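As structure tokens, one chain now follows by itself in the form predicted on its own.
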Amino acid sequence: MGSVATKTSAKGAAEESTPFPSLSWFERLSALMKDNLEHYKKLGYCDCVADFCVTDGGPKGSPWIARVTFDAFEVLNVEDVGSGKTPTPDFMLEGSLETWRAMIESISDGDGRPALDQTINYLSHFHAPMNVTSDDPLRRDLFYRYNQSLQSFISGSSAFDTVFS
């Protein structure tokens, strides 16, 4: 998972990079959430427990999961699911860290505005490459009902440099 780097951006100032996946990499996107809070209120209030889950991120190839909180235009919680027992999510959304960093590029290189077949939305559609799952069919619509706030959420990333290990 690496740790965090510095760069020059081509203005010349430092930039933070943040690995991907890590806790930090969405915590810095619930500190965006947060800062943009105008946005999120265009788009409505998103109230749910969501997995993001690289099936292959963790060590060895392990799958490796963040659970985020969102609670009306606001992140709670981002936290390290592991391998413990925990709670089961609204939903999870899965793809290979392969397909994660597709879509992060395709956000980066679109200045925050993935191209359309780099989208949760698309990605997730036919449940290849991504999967949304959920031990509940009303919970896993959740992800379809805040689809657009979760893909701003994610969309966020463009405001920093990622960095894949």
Second form
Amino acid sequence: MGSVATKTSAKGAAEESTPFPSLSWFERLSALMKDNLEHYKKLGYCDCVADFCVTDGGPKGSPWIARVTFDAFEVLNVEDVGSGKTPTPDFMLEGSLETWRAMIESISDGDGRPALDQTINYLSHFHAPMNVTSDDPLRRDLFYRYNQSLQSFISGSSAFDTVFS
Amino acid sequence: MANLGRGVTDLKLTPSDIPLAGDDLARFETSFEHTKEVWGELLEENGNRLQKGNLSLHWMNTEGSAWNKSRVKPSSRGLTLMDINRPDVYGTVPKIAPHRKFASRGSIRDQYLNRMPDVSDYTIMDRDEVWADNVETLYEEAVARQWKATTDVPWDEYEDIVKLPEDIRLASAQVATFLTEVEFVAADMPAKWLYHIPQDFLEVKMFMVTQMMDEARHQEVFRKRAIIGGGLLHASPGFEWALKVILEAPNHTMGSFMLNLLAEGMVLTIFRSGEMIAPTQLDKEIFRLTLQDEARHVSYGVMQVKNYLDKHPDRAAATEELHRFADIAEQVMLTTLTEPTVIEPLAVLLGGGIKYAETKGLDGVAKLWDMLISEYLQRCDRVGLDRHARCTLPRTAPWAA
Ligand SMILES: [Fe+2]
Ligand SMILES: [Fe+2]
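Switching forms now, from the form predicted on its own to the form predicted in complex with the partner chain, please provide the structure.
Entire complex below, previous chain first.
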């Protein structure tokens, strides 16, 4: 995930840029969540295990997945689960690197507010270009129950520069 | 309370506007006269003691109190229902409510039962008519995720709506209008049953109150949205039949099936679509906030209907009854799904304008239709009600078949 190709904006110093996809990108979002505790407290509990999948973000275009465990107002754990592992997450949000990149760039351009057609719900609603999958409709619905918190979590990426591999 | 400035003399009411209590008051008087023996005795005892300046202090007798043996502690989130329900004495929800009084589960109450009134309207005495295994966590989540329609929506951006092309503005106002028409049934329905649930099932009652608060906020936010950006437009007669089914369902579980699983499931899909097709950031915010609440209501409905079927002593008969109810509920829901006040504004928004409403727009609505039916069937599967063979809703939209 390492090679630096493009910067989404010129907000931060070069050493602060974070590659995508990478665990450090999600860890950075988790740290921002902690820093903005009051904001997340206002949104309310977020209790779920979410897999964020870049369908072609792994070696040789294979899937790359970060598993993020949300608990109340913070992230307990971020881990690389390769192309998936058991137990299954509550849900998985998946999209190609190109889709993730367009979304992250839109968030950056909007200073944390993505364009109308670049929210996680917009992109996944018709199952393309993103998709939300789960083996249980109740657990899939957690994506909706915590949608504002999850959007806020991803939108946190406007606080730093992202570089794409 | 409008027009208070006109003066009281102008606010004349005919007798039929607010009827007098009449015979109902006479019945009430007779009823309390009959029970005076009990409450009059309490009054006399307490009055006599107070006249002598004595205190009873019986409430300091902790015999029968569980506190010393069952201490609870807050968890990282504060003190949740799950924390206080950890000791059996407080947390065990009886299968059958032991009485129709108000006294709290886990309090020292047995010795007072014969001096308390019965609430005859508490008729849902079996927990499994209303219980859901996730109801405590849903209550806590609901309380934690409350928001304010007045200030949590960026209303200062309302000019963005005013400036929208007319077709888009009217379509978004019509969507908001139909939502104002349907939202509050989801408060009326729990209100109807809440009153019949005894106090020992307090967690269910508390969750229902959060749902009612959520729906009040939904009514509020869509009313505000319509009025600030396009006005309240047309009512939807087709929808009102579904609302009537929700209110008149023969038992709580059937009402919950229709409201929380079928209708709220559908509204959740519409809210997700609303977020997707929102023409402004303000609208996006509204739909993101409301869809979260709706997903909670769906979650209660799924787990409640599941619990009802799982625990029913005659599961086969209960399942067949629910199928019979769903046969009608689905057909009435079909009436709503074909309402022009719903389908057409969605088509305009999905198409990106009236020009493309019949092409790209209806294609989009057809996709929503597929999604709605397949998610409904998945939720039915989840509760153990296999509707695949029996579902009377067309799997694809009529124009896409
Ligand atoms: Fe609602
Ligand atoms: Fe609802």
